[in-house]
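Take a look at this single chain, the form predicted on its own, given in structure tokens.
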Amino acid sequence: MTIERLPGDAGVPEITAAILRDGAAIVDDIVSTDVTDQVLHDLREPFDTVGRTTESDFNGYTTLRVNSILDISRASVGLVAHARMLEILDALLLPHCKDYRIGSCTAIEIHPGETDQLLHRDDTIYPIVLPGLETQVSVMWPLTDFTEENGATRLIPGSHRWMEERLARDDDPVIQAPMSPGSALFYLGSTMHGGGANNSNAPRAGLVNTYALGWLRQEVNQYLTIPRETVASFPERVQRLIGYAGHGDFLGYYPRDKGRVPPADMIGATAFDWTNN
């Protein structure tokens, strides 16, 4: 059993059908490696300085993790808000919401000696299970080659269709998703997955972003994670993904232009000041 691989020019219906059927799919050659190389370069210092602050039994003890990606790497916009990726997310999430938002952005570097991460679902952060409703979708961008030896993401195809909530069993078919920079792994929030053991002699790095239905609380508080001066410099679509927008006509209502962050020189001004600017 394998995760289906599709070319970057495959149609959105074909890609989403594979994701909904198996719980995950790889789309090859979807972004330039110039983007992934720059993001990896931008993350080098944060990996080395703060990457160990989230060590735990779940996250691992030879795995580095960094958040605040949009504040660290301007180039990461090319992944976090990748146009082709958003078309796929539109097809998966918009049937259940008016718009969706970034739940989390996490750079992960698994170093040699790391063991298999506990297989888990990302959507367990939400205390609700409704058949046919996916609360979020994740996208893993490899920043270095992902191989079976160095810890490529492990998944259980079909686990999104399990009728009961349970942990993985020894007889469940766990597979890995080897891929190279330029490709992306899409998987549903209800799909069992986890980082793999790194049995190589070099680290492997990736950027994983989650996107949640717009009427749900975001996993990471993006308003506190990314300075508003930085947010104000982003295109409106990125601002909306970060969360600077209401959902429909009532959720998150605020008397301002929809989906717009005040310009940097107006940060701290009152709503009246900048809606009338």
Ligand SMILES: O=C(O)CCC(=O)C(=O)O
Given for the second form:
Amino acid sequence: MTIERLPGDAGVPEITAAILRDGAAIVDDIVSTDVTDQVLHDLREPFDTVGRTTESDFNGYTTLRVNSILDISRASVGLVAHARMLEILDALLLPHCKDYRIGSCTAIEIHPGETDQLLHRDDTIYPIVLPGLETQVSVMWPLTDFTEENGATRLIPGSHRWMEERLARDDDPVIQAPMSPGSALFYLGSTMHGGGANNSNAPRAGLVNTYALGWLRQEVNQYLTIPRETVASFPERVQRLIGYAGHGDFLGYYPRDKGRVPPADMIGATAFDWTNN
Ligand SMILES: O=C(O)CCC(=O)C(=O)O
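Coords for the form predicted in complex with the named molecule, given the form predicted on its own:
What follows is the whole complex; the chain from before opens it.
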């Protein structure tokens, strides 16, 4: 079994069908490397200063990680809110919610000597499993070349169809997702995956963003990790993805009682006006 690799101009139905069938797919050449190069440049200093603070058995001890990238790299908007990617996410997530949000935005730089990460599902943060309901989708953007040797993401195609209790076994077919900056790997929250061992002599860097159904709690607290002024400087769509919007009419709405006035620069926050209802 493998995962499909589609050209950047493939249709959204073709791409989403591949992701739903195999649990993951690579779409090649959908963003300019000017964007990925700028994001990698913006990440250098935080990688080097705070990248080791997230070391753990799960994250590894030879891997640098930085979270809430929207607070670090303005250029990352070009990946986090990439228009074509959003069309694909619309097709995957909107059947189950009115709108979806960022769960996390994590830059990961795997250094030489790192070993395979434990294969896992991202959606285990949500304590429910409903057949046919995907709670989140992840999008991995390589910022350097991903190769089999340097730790390209490992996945088990078809594992999204396993029962929840089923863990990876030694004889499961693990494949890797080699790709170059400009491409993106999409995988479902229920797909078994993990970072690979880096047996090369150079780091492998990527930005992985997760998107969760809008009625679920976000994995990383976006409100506390991205300063208000930074959020206000983003386009409305990005504000909404960060979480400054209600889900439908009643979940997370902004009550205008007690003379409350929503901040004018936070467009998403004003989505529903209870007093006019
Ligand atoms: O770095 C990768 O390729 C995947 C990382 C991952 O799955 C995770 O840290 O949850």
